[in-house]
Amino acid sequence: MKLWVDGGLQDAATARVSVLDHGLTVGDGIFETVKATAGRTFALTRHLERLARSARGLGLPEPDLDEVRRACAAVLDANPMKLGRLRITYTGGLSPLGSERGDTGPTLIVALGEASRRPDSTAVITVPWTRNERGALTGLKTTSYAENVVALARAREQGASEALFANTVGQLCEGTGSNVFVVLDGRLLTPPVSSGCLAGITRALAVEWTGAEETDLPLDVLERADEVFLTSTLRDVQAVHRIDGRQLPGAPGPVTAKAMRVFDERAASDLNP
């Protein structure tokens, strides 16, 4: 396996950065997802255009998306598979131990890993941390994941593939990497970016490509949805047919599985929407 460090591949055995990274020793970082399929990547041009905006949202010089689209064609090229995650991480770089960054620049990290195509359906639960829709690393891709880790190893711990929050006013607002769209009453819904969920690529072109409205949703909407679906790079659009407790028999529901339909449609007409 072939990944890229700092200007050139290496081998993954014994590529190495610096145990000084502010990546590593703060979390001072920021990354992008980006599925790859057969070595053709979906969507790297907002995927690239969220990098920069998390790089300036996070005070990281800007970085070369020349430069990072040429290390994603490296790794693509030296790594064949048929389904990809394809990873780019952009750190604080080699900085002194605290929170205040070095001044030797920013460290570029681009690798990839096999992955496999989704269920059709999946099961989530609710966890009793939040969100916080006012904090300083709102709406940015930062590495600091945490949080993510811990409520998705609870998900895991109780038969789920994702954890779902509520913000700290109680409105439903997203996964640990994934946005949620909920049908009620005939209409497809989703929290806006306001609600402090990520602004995903994925929900974006769900949002554009079926109609769907943002709006503000309390968090027990999904004690009454009549169907509840996931977005994110590699789920694309998955159906929810357990939250908590509660079953949603027939998932993916007719809403759920027109967008599914759509959107499959839509991103294998155009690879880089």
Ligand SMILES: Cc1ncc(COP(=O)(O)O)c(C=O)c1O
The other form holds:
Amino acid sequence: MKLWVDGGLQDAATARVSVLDHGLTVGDGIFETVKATAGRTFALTRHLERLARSARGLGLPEPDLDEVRRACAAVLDANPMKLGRLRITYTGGLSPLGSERGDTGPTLIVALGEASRRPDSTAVITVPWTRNERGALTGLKTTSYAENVVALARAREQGASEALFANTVGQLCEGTGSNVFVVLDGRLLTPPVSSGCLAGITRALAVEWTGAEETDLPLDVLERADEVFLTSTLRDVQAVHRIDGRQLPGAPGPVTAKAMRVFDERAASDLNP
Ligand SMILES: Cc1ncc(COP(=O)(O)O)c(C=O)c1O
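Please give the other form, namely the form predicted in complex with this ligand, since only the form predicted alone has been shown so far.
Okay, now the whole complex, with that chain kicking things off.
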């Protein structure tokens, strides 16, 4: 396995960054996960735009997107696989201990891991911890993801694959690595970005392709919704068949099944929508 670090390809087993990298010491970094099918990326332009947006939000130097593209192509070329998770990580780089960033410049890593196609439906839980819709990092895809690690571990303990958060005012927000849609009285709804969720790329495409409406929703909508689905880069559109103790028999329901079909068709017809 080869990955890209410090401007070139290296063996994954021996590739190194400094133990004083600010991404490691304080989580000062950003990332993207891009789906790669048979070496071909999906929605790469949108991912690179979000990478640049996250960098600006964190005050990191503007990433050289031509270099990032070259790195992605080189890593994909060096590691052929059917379905891959292409991971771009960009950090504050070598820094003094503490929260102040050093001035040696950022670290760019591009790595690839094998992925498998997700099941068509899954179980989720809700967690008591909140997303902060007013934080300095809200809406940025940063490497400060330990809250997601804790929540996802809780989900795994309960036989679920995702944990859903409300925000600080009790509105439905998002999962640890996914956005959420609900069907209520025949309408397809999803929380707006102002809820504090990440502006998911799959979410944006699903809204565009299905006409879903963005609206604030209380967390307990999950107790009433006729259908629920998740969106993310590696889940695409995935139905939910259980939320905490509530079963949703027949998932994927008709609205979800249609969203899954439309997403598959549109994504297959344009790899860079
Ligand atoms: C917190 C969070 N929300 C939502 C998503 C879904 O975003 P995307 O569809 O761009 O993968 C992700 C990304 O994996 C995420 O980390």
